[in-house]
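In the form predicted alone, a lone chain appears below as structure tokens.
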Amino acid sequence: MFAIKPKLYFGDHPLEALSPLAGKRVLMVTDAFLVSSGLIEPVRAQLSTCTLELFDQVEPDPSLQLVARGIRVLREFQPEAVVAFGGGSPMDCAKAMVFFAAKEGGTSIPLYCIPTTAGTGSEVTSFAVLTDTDKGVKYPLVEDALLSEGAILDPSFLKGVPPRVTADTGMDVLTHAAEALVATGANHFTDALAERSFTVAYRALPEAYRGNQQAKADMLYASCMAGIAFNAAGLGVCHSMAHSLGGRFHVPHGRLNALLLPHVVNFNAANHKASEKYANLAKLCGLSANPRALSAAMVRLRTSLGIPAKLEVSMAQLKEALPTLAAAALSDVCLDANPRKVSKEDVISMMKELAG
């Protein structure tokens, strides 16, 4: 089966998708920067007839405590709809707020997601990644009830995204597509989306990094396609390790994927079907038709975007944390879809490659 729940709104005037909310009580989940920068104003204008409440406390890597605060605000305000505005963190936070509020006896509230970065694809997925700050662990929550009612894709919101964020989030798009392509749940439909997403992002990311607005728009659409693909097909060990490392060392998720992806491609290429898919993907990108060429291209691209080849973590620091990190990666929900069986030793070996 292949299904898409969120309606996609793009093209001219996509914010008009919010018109049915006129006159209703709406809670907007975002962060303080997006409010102070004024980027949020077009959305406010579209919701001008609504009774609007802002929950603008979202921080990177939303914590369980943050979601709990958001649920309290949601219960007190009792909105008829929720609008998430921002990158992956506001969207994941809003999705978790709506999900847990409904699970604890409330009614299900329609959620609309408006991404302001091109990376997570959270606007179209049943995933929300939350952080337990006490344990230093990231938990991917995967539930169909996390799917939004609508995803509003407006490239104008990406105009001010800094190059470093464009680089990190863009590499996340490529990782989503590459993992979805070889995941155990892949099918003809997810393959088509994953291949298209990867090839578009591979060509557009360098220009988006340099500030080209059309390239940023292409990255936004590629991110959405990759999100649809991995939501149906699954991800793999790259994301499992990124979640584990991110919870411990607080490195941006996309950057961790950029560091890990070349190692994961080489590892998974031992699986014949994955190797064939990687080879074809490399060919579609104008590279030699083999997995090593794809892996090497990811290293070159990463370098051209100013992403360091290593973590700012010593081997001694990493070794001390490896048993806990490996255990977290092996228990991560994303691992099940990896095309090749992964051992503790495999995870440790790939993680060691990242020590500075």
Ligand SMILES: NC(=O)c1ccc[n+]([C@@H]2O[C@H](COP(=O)([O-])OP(=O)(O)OC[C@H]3O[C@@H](n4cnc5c(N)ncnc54)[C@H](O)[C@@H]3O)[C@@H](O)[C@H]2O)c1
The other form holds:
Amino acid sequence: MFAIKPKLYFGDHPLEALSPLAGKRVLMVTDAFLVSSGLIEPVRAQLSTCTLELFDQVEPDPSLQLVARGIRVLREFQPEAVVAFGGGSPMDCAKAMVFFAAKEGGTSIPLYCIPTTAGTGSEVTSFAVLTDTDKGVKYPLVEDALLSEGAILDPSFLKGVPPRVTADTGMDVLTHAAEALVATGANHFTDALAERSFTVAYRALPEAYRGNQQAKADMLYASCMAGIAFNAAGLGVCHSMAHSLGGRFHVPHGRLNALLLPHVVNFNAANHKASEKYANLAKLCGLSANPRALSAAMVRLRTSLGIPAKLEVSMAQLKEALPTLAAAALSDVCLDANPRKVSKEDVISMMKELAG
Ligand SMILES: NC(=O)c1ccc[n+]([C@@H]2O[C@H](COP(=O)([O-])OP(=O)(O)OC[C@H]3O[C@@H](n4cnc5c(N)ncnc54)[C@H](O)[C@@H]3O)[C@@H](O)[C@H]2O)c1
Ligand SMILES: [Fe+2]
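For comparison with the form predicted alone, kindly provide the form predicted together with the named molecule.
What follows is the whole complex; the chain from before opens it.
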């Protein structure tokens, strides 16, 4: 099965997709920086005839408490539509707010997502990654009801993204594509999107990092394609470990993937089908047709983007946390789609590589 629910709006004037909301009550979910920087203004202008309420308290890695606060605002304001504006954090928060509000007896409110990073692909996925701050665990909620009505892809919002964020979020795109390609749910349709997304992002990311706006636009489209691919195919052990480590150490999600992906490619290459697919992907990127060439290229790319090779966590700190981290990774929903069976020892050995 392969289905795409959100409509994709891109090209000239994609914000006009919000025209049907004219005159309605609209709740915008975003973060404080996107408001204070003025980046949100074109969206506000597009919604000028609406009765607008702003929930701008979203922080990176949205917590369950934050979502609960958002639901209270939503219940009080009773919007007819919700517009999420931001990176994965505001989009996931808005998706969870709409989902839980509907579950608690309310009606399902149409949600539009406008990504400002490239990115998580959250605008087209049925995932919302939430953090339980009490337990220090980050886990993906996966429900079809989390899919948005429309994804609005406007690269002009990415102009001011700092190189650090471009690098981290760009490595997330490559990881989504690389995991979707070899995931157990992969098929011809997801393969086409995963391969295209990976090759576009592999070429565009260094230029986007240097601030090239066309390359940033390519990254936004690659991010969306990778999102559609992994939403249908699944992800794998790289994301399971990134969620587990992210819940504990609060390192940007994409950076964790950047550190883990080369180890995961080498690990999964023991699976014959995955090895063939990685080899073909390497060839499409102009590399030698083997998985080692692909993982080595990921290390080179990561280094060129100024991403440190290790976490700022000592081996002693990591060792103390490893039993809990490994258990969280092994119970993460993304693991189910990994092409090779993963043991606790496998997870621990890959995680140990990250100690500084
Ligand atoms: N739902 C999914 O399918 C999915 C997939 C992967 C990751 N995620 C989750 O998404 C979250 C990460 O999202 P993210 O990487 O997009 O980062 P983010 O939303 O947490 O934002 C990171 C930082 O970038 C800033 N920022 C965002 N857009 C900007 C812009 N245009 N210009 C300048 N600064 C900007 C934000 O203000 C913030 O400080 C994590 O919680 C991760 O687990 C979700
Ligand atoms: Fe991700």
